[in-house]
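The chain below stands alone and is given in structure tokens; this is the form predicted alone.
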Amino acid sequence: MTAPVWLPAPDPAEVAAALTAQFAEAHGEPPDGVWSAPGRVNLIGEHTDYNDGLCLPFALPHRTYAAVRVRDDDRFTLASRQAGMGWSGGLDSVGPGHPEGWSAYVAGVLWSLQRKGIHVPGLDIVVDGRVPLGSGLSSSAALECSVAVAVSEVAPDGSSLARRDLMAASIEAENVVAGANTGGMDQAVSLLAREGHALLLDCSDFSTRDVAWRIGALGWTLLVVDTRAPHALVDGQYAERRASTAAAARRLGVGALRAVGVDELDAALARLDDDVLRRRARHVVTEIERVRVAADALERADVDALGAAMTASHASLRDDYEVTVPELDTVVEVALAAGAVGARMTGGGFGGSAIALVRDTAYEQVAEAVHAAFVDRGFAAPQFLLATPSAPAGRTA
């Protein structure tokens, strides 16, 4: 049987040097700089962001890099080390549905910043994505935010942009131009994260609180398993879940399900005559409470309580929200049996990644068990990485 495949984060300086060289070869001179932004893993709090709820993500060491140079005209060229040439043109041609593909996430940020009154000069941009694609680890937000922080430095009036302005532009790019609904958690953590900390994010007002990753010093690590099951949020499933929770909130007479306290849940569910809406609402309300429990456990370095909240979250996502797939359920089942103290799917679901909280001395054993289970069940071979809370978007070179 083959061995597990690991995806270590590359050295940022090496990536920046290679990207600078490729940019210079393509454009005849080096870029003005290289900026980067992280992907994210969500420790707990899934499908709560668009319900004004709480979530607890942190930034990954895996990042997307953008080499950028200001042009002497108002045109833009986009290229990717992974996908080749993308869109080129002016911002007057950007809008909902155009350009298509990965270019939408970049052009959308430029378009949104211009709509906010920022003078965005013409730019040549070459990107290098090192966040695993389709893994549920937010490669799209990493792409958006790497370009957003670059514009904040190279645009003549970019210094007026706060991180939350860049976050708003990145969210608008994804929702409007790319047409992929997002609640904003991914962009928030990519821009606002703090190294060595998880980010407790309140999506009702995007206020944040850093929660120290003290358990790392106590011998615990977060194993991420990219199941390589297809993961896409633009196929209608995400939109359906979002619509269901909005419908439940309307029937309960609240602006968002965040307004329903866990102690009020039974009474609220009794007022919903649709079983699907009941289950969707139950997940959201209980998941918000699990985030509170998990954040408190992380602050106290109570690994057992944190692990229990993670595992309960997965059960709710599987049974009430119905966003897991067999590959995700297999990771959780096998990781727990192999010694993980907690495990759950992470991201939007319908594929993507799962996470397991394991001892530093046991992560290889857990990965081998998951890999073997995938082979036995005929799934595509998973890929593995270790997640440590990392730095936010910023200049790399």
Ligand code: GLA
Given for the second form:
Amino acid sequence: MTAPVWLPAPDPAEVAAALTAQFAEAHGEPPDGVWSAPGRVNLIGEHTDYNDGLCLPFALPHRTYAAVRVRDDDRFTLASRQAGMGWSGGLDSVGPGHPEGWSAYVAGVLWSLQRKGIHVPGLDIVVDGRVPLGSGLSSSAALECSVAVAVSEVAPDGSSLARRDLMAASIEAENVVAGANTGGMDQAVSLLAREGHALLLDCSDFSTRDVAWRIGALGWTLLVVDTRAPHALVDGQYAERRASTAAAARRLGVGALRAVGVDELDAALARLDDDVLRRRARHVVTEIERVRVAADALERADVDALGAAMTASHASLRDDYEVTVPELDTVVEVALAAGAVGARMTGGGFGGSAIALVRDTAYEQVAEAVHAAFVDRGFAAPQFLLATPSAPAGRTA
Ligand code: GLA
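The form predicted together with alpha-D-galactopyranose is what I want next, because the block you gave corresponds to the form predicted alone; please supply it.
Below is the entire complex, every chain and molecule, led by the chain shown above.
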């Protein structure tokens, strides 16, 4: 049988050196610098961000890198090591739906920062995405945030931008220009994370608390499995879930489901006459409570309690929120049987990645069991990586 495929994070200095050389070859001069931003995993708190709820993500060591140089006009050129040439033009050609494809995430950030009153000079940009694409690990947020942080350092008035402004511009790029109405968790963690910590994020006001990853030193690691399951109907399904939780909140007379406490849940559910809305609301309210439990468990290094909350989260996403697929359920089932203390899907679902909390002496064995089960069940070969809480967006070279 084939062996599991691993995706280690490359060394940032090596990626930056190679990208600098490629930039110089394309533009005849080296870039002003290389900036980068991480993808993320979410430990727990799924589909809570757009309900003003809590989540507990951390930054991956896998990052997207952007080499940037200021031009002496107000034009922009964009290229990617993975995707070749992208959009070029002026910001007056950028808006909802323009440009299309991966360029939207970059052009959208520039457009949004300009709308916030920043003087964004013309730029040549070459990016190198080392966050696995289409894996539910927020490669798009990493791309947005790498460019946002670069602009904050090269624009003449960029120093007036706080991290939260960069976050808002990255979210606006994704929501308005790329047209994906996501909830903000991914951009928040890419910009606000702290190395060695998970980020307890309160999406009602994007306030944060760092929770130390003490369990790493105690011999625990987070195994990430990119299922490579085809994402079918992702955008439509995500928007539908978002709309149904907003509808549940409206019927309950609250601004967002965050306002419903877990002790009021039964009474609230009794007021919803639609079974689907009831299950969607139950997921959100119980998930927010699980984030509280999990953050507290992580703080105390209580691995059993953390793992139990993760596994309960998966069951809720599978049964009540209905965003898992057989590949995600398989990772969870097999990882738990092979010794993981907790496992769940991570990110939006409908494909993408799952995570398992495992002893650092056992992750290879768990990966082999998952790989074998995928072969057995006729799924595409998954890919594996190890996640350690890494640094937020910033300058790399
Ligand atoms: C995607 C979105 C996030 C969040 C998650 C689900 O990753 O980009 O905003 O809603 O799904 O928790």
